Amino acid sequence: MTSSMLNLGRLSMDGIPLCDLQGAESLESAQWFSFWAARGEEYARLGAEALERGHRRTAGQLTWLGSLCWQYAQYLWHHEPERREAGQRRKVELYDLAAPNMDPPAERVNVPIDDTEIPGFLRVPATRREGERLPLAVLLGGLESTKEESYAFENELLARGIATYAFDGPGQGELFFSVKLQPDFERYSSTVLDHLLERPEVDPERVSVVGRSLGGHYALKSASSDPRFAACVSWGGFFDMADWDNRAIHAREAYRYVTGAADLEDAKRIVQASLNCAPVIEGLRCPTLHHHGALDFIQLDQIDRLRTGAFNAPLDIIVEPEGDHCCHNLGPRARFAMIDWLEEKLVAVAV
């Protein structure tokens, strides 16, 4: 089993039960897609059981967290390429299925870009009154993290009052199968506001953009190209992808396969040309959080880059001294740090 499978804090925050974080640690990484895909299945058949009972938010609830198995069995999968591909099949079928009976429900809202769709989920305040105009987050997923993966972060900024709009971005979950990743996600980010402020539930002066790892730097991005988004968090994000030798294999590996690239340097040549806030970074104008643990496998010197050339926006920086890649170890509290954030940002402003 090595460390990166099995991220406690990741699986634990994102919503995995405490029972199956203990069935996987004695597991050898070749069962890890059995396993998960398993209890991805046991959940799918509780969900449908509670469906015909009429117990829909229960259903909800256990078909969702079948998604969320499928997605951690697939997740670091890139030696076959075959099995991991049905597995994000699978955990997007099991959502799709979840979405109607969530509390509240998530709405399934495509965008169209060029010959394509960017696959997306659009969740309201329950609390919403008729007419009104709500704070939206645009959630952004990383390099192995999906929108079906945000749920739980999701939920947190719903009770707030924050409507959540969660997709995929080239390279990404359902939209890796038509775009691999490339150099212009701002493009999609943008292509998503253009529809989202559209919506009657949309207060399209208050729209912010929260990306987590790899999405914490399309996040930056996104925020630097388009002057309509009004805060944005970079959550473990990174200004450049200058530090490529550093990172671990199984990142490395990772990136290939979101690229599709033929090998590991067509991989590096492609990242480090994909992902550089430099070009954009100056027109960063809007308040920014950048949350970090100083144990990240990302090294510090990016939040230096970032601070030389994000002068142009208000920057908020914690860095958590005790923190491990996006803080994953330290339970909620960099969640609710980033949450409480985007809620006096987005939020405070209209009381």
Second form
There are 2 protein chains.
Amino acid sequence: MTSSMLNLGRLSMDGIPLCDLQGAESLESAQWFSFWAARGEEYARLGAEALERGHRRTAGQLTWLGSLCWQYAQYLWHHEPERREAGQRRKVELYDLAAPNMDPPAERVNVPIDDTEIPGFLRVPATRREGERLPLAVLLGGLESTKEESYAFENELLARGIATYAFDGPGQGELFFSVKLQPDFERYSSTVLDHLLERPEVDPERVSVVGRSLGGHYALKSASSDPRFAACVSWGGFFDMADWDNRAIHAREAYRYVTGAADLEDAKRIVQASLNCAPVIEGLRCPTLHHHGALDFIQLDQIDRLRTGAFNAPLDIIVEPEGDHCCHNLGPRARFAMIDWLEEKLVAVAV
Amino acid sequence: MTSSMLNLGRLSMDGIPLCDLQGAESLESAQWFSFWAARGEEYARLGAEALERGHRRTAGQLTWLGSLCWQYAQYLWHHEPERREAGQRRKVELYDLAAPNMDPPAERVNVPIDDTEIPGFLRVPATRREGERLPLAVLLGGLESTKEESYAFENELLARGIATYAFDGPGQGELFFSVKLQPDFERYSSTVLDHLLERPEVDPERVSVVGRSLGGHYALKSASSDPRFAACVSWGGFFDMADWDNRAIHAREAYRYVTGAADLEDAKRIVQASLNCAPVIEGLRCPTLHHHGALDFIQLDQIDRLRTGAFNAPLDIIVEPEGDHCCHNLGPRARFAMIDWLEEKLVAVAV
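For the form predicted together with another copy of the chain instead of the form predicted on its own, what are the coordinates?
Every component of the complex follows; first up is the chain already shown.
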């Protein structure tokens, strides 16, 4: 199991230092959670010390790193739900602590929906001038990634003048406790838009949605269902779950967990009914990028289905011959490709 | 030899992506140079493409990454001087290309000395207000590190409102071609100060010097010899070269190369005469931090000598029990310790 959890490219690109990855390489599966929990607490302690001495930026970075270690402690730890839930909560707690000391800060912006709220963080480029309305990227996590995992990617967008809003939807992160994975993720992204388009920092004409892995699927559904999205990035996403039986066992277990299903058969039924672009994809009309690795376990026929279905959208497709799932193994260049594409759609680029 | 060149902690913390480090792990020694040269050219190509499409920040980051790959291609490649020199020049060329597209940009500021010039780059925090004079950190490379290697560390200082100036001194980088390692490094740092203190961005009362490895030694000598330095960080530095015979063979070879000595005996004589704090250390009066790893090949008796000699300076000494040379193996926390110390000395910190 350690090998499925130790996704070196992903953890590294999301911000885990090499020295911690090296420490994790020799772990037995059973030690995984405790190792990362201890790393998380060590960074949290160093962050708190830095804050006490007035080093706000260092405190923000170290405390965020503590949060990220907790994210990876629990992210595939479904077989011990209590520990997973405690890890999830500790991750959120540390991210909340880090948020005001990030550069730029992350503002907790929760959006009411039904009888609960969508938890999220808004970050606005430090270069924003008074009264300026900026483009926005709404960031969607996947099966076990959450709003706290996109910090490093956000920093690149923020440096290019794009505000970011990352939130947990059904079955994800904090919202998992009240809402399990269900068919209407796009209702959550639209509710988020209702709220964010009222913000003085946001230009309602330049709002994009970017999702990774399962989040890429959600991004396609969200942009298909809401014409207010002006651009869409499916980062290693997929069209439907026809290939359920080919998914790795830890991924199917994760789906069972986030759906709250009784068993894998039940999970399969819920997931295949919930995760399908077919009913809505005709509505996709905004410029859309699907970014994919040819070595991904998600097969290329998923791209064929997207290409066929999304006939109303200007569709760009990048398939990296050497890329794995989400091209985490390719380092920064895969992320820059998506960031540059977004910059072209959302920001005036002077050539 | 690959294992001495593949300093994972150093390369990673200085900015080499994990995917490239992984590619390098299986190399034979003889493949090292070509591997990194190819990585460097690939990033250079991607950077040029990004620039053509108007993506200035991505171009800056990728082209800088190309430069850094070239730095590590050649950094211990003394046995083929022509390739090493070509690599050194290509690294500089790419850094010059990246410089205007960094965030904040790096300005080429060369300082005349004798019949040549000291090559260097000045970076000023983007948050600087018109007319504001900011603290400055003068950054010194070591035996085979140069002004192009400190970019990631600079970014952390810049984010905290500290301007940076990194230059090549005798025996280093570009200056190696006209000036070999010699006893008067501190004359170069003082000449740099003569020039930089005239810059409108720099507060002459808040200028520090930070050097890594051999650069840490140079930092101690520079601050001992010039009272205009208000703070000094010796990052894995040393007091003298009494332990020449214990240095690794690749390091002794590197010293032979940068001194231009005929053989190792000659190099030993030049190095031991040139690199000794004893004659000047009494002059060290500014707050000074020596940061050290207990597992360093530089023995702790070097610290004793510093402590005894620097009796006029407020001296802080951090010895990390698990740290290797320059504590590269500890990830970001070692660097944050030095950055926070500098922030305390140079920037008003509100606790």
